[in-house]
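Here you get one chain, nothing else, as structure tokens; it is the form predicted alone.
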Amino acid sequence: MIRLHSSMASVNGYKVRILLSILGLEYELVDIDMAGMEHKKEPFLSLNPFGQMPAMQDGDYQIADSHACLTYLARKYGGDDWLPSDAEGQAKVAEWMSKSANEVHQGPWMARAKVRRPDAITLSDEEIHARCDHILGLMDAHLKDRDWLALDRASIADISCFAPISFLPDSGYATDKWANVTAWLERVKSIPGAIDADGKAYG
């Protein structure tokens, strides 16, 4: 049985929960008390010494970091569907996973974090929204003549970027000004098995 150690509120944990649901994999969510800093204490630190969610166990194998979890699940359970085996395809997926860990994290993810932990985020709303404008503007141009970020089909790159961006309307940033990004968000939601942050199927 796969065990995912994360809080329901974790955006990075949500990325992994989406893929688990799409792949139809049974798993146990081990809820971590983020407010109580449970992820900074044992036994969680035995799973991830960096104290960051999520961490995942699949039998005797354990791994931490949302992108590592996505890569593992895609390769072990998704064949080439979500992570291609060819060098060119893998490079394109890696490129957008990197954007997710950097530009998307510094903008859309930060917007969500400031709503949840305003005392911990010192950036102004204006600065965060400017960062969102930057990455979403680039994504909107990229998606002008294509449906998906990395490949001609959905990949874990789309899942990774989707999770934090999907929270933006609830974080005070309107994504509907970006028509191509809006259409892409709807395409991700329409993937069979895709779930919202509460674990409910879209639509």
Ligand SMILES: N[C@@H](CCC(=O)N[C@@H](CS)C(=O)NCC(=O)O)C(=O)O
Contents of the next structure:
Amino acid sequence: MIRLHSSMASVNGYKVRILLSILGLEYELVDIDMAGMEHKKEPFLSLNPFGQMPAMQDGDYQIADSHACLTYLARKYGGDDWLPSDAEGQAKVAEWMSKSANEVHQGPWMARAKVRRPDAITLSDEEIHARCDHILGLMDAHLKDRDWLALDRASIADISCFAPISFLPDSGYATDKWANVTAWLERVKSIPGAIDADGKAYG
Ligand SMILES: N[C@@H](CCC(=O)N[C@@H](CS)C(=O)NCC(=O)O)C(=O)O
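May I ask for the structure of the form predicted in complex with the named molecule now, the form predicted alone having been displayed?
Once more the chain from above appears, this time first in line as the rest of the complex follows.
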């Protein structure tokens, strides 16, 4: 049985919930009380000493970090569909997973974090929006002649980048000035099994 340890409010946990849903995998969500700082205490710290969500167990195997969870699930349960096994394709997916962990995290993810925990995020809205402009501008140009970020089909790189960017309109940043990103967001939502942050199917 797969157990995902995460708060429903965790954007990184949402990435993993999207893939679990797309793959049609049954799992238990072990709800972590973020406000109660449960992720900074045992037993969560035994799953991830970094004290960050998500962490996941699949039988005796345990893994932390959203990208590690996505990689594990894609490889274990998705064949080559979401993470190809050829060097070129795998490297392209890794490239966009890195962008997600860096530029997307520092911009779109931060915008969401500031709305939820304004006391904890000291960056100004201007700085966060400039970071969003930077990465979304690059993504918009990249998506000009292509449907997906890494491959000629959807991959875990799209799922990873989608989750934080999908929250932007509710975080005070309008994504609609980026036409290609906007079309890509809709494309990800139309993947069979894709869910919103509340777990409801899109469409
Ligand atoms: N690189 C990690 C980042 C995880 C992360 O920042 N998780 C947030 C929730 S979305 C968290 O637990 N923040 C609490 C903290 O850093 O103290 C991943 O992709 O899983």
